[in-house]
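In the form predicted on its own, a lone chain appears below as structure tokens.
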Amino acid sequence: MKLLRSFCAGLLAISAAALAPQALAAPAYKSEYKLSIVVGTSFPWGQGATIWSDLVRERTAGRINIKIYPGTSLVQGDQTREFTAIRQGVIDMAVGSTINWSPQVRALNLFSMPFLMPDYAAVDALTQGEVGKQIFGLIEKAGVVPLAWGENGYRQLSNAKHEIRKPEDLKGLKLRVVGSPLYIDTFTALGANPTQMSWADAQPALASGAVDGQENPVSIYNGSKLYSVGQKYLTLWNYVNDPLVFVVNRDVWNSWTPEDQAIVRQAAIDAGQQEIAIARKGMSGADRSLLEGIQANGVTITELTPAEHDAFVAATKSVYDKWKKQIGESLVDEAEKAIAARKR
């Protein structure tokens, strides 16, 4: 009996020793993962985050539970700090703007090159092609895992003073812009007075008249009811588009099983596709319902003629040439070729 007990004890010890490394390697899932976005969940951007969160919770049977933190509240509203906070683990996941993350990943400035992308087909040629893959590689190299593309949309120009049809109309206007040197350069070249501030600070500044105008996608303009704070002139000039990126902190990503990683990635891709469709709805073609709703609030919507558009392109060419060198001429060249070869 003693011999049998010793043998059994030995077997148990061996089993425990064999299992110990597995136990140590088992992923420690959090009860909740923090997902950051700049805007509220009612905007297309926020809807994309909600769709992603819901799909992940459903497809993992609740193993991965995500809570959305709007207004970049995890970094006190400073959207330019968001990428660093993801890398450091303060934020677990995000659906973020290429503009806001461009200080940390210079290649993301590509999408803010003035008048690079004339239409949605041009945007898709970049994000869904080789350029998009290269940029994802650079984001991952910077310490964050990118999974899918979304879209905030083409950024349009609004102001409280007058209609804008030519570069001269911008002279002296104080305009809120995001915290990017490229945006400062662009609006300075157009004769405006660009002022950097967070979106949280921008809305009261517009209401008080501290700034004359701003640039943002129409969905943000409409969802924030900027027409109610005097922004009665809206120019559609499609000067840049703002793709979004669905990402996860690297340590969080590595803590999940390969099966759950695959689920989260596919959920991001599915959510991104749905979000892009939402962001583009009501803006062009037969469906102009979003623009019509804005006009109903007494807003003058200005759509540039080709000649008027070309005048803005010419006025910002020096900015384009300067930033092409800073971003990397080879990447910009590849983007230009992809756009030229796009299917419209």
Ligand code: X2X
Given for the second form:
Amino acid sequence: MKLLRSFCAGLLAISAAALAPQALAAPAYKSEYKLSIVVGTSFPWGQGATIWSDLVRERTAGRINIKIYPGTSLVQGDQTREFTAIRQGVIDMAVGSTINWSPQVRALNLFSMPFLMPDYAAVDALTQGEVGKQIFGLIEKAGVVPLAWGENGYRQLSNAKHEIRKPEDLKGLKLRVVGSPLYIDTFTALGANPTQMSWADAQPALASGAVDGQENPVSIYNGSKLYSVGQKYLTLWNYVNDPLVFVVNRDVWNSWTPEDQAIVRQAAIDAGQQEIAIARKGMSGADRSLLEGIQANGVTITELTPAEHDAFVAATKSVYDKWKKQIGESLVDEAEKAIAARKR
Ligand code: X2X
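Structure of the form predicted in complex with the ligand, please, following the form predicted on its own?
And the full complex, kicking off with our chain again.
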């Protein structure tokens, strides 16, 4: 017995000695951290990533140095693989779209539920409230550290064929959609012919006329100059909004000191707030400069009457009901309640 005890103690001592140097050594910082975004740095989304990177560099006195990779280039433009690449460490950090990560984090489909969020106050009620916290918990559980929310924006419908005012106008239109099955369901319910492709592939497909139209926030439509590839009809229907999430790979996060973690988190929150303000500029209230600029390029901008809007809601109701079950009724119920109780 005595012998066994001393043998075990010996083993423990050996293994402790073997582990100690590794456990005690401070993890090394990388000379550069790769940050992924889908679009370029001139878009509100890319500006948010730039603000975050700059704040982190400044506030850590250069200890954390971030390089931005636009065009989801770290996964060859395949934006629905971005989340997995962050989890695996191919990507260190990202400002990513809820749509692109929804194949891996089912709850993120919430924001793509047709006509769930009628206005910005509704978006904020979700992202800045309890629902947002729950979703961050799920992202964390999926292996990535979420820090703050940003916004790509309300997604609007453009096409090269004719004005769209009612669901019937969508009949037979070939539309590029992002890689989430919920979008296929929504546009199929509306009678269109949706086809999934990455944003990298979408732009040449629009230019060649391989597809008739697409849906994206006005900032992306305008920044990508889609009016110059024949996308002359733009319907503002606010059917979904696409929040962005500022995240870090878990191992990278754990390699930073608590002080640096706090700096990176606060910088993400600050950058997220600024980015949301940039994303919402020029589209409503007194400042409609972005829309006016688009109109000046010969684009017909269509805004729906309440009755026209309701026809789209009715036409997509079955999709809403189906996906409420897929996402989880309790989360969607909570979201509906938070929206009903929002401050306007
Ligand atoms: O692919 C798109 O439509 C874009 C750029 O908006 C996203 O990444 C979700």
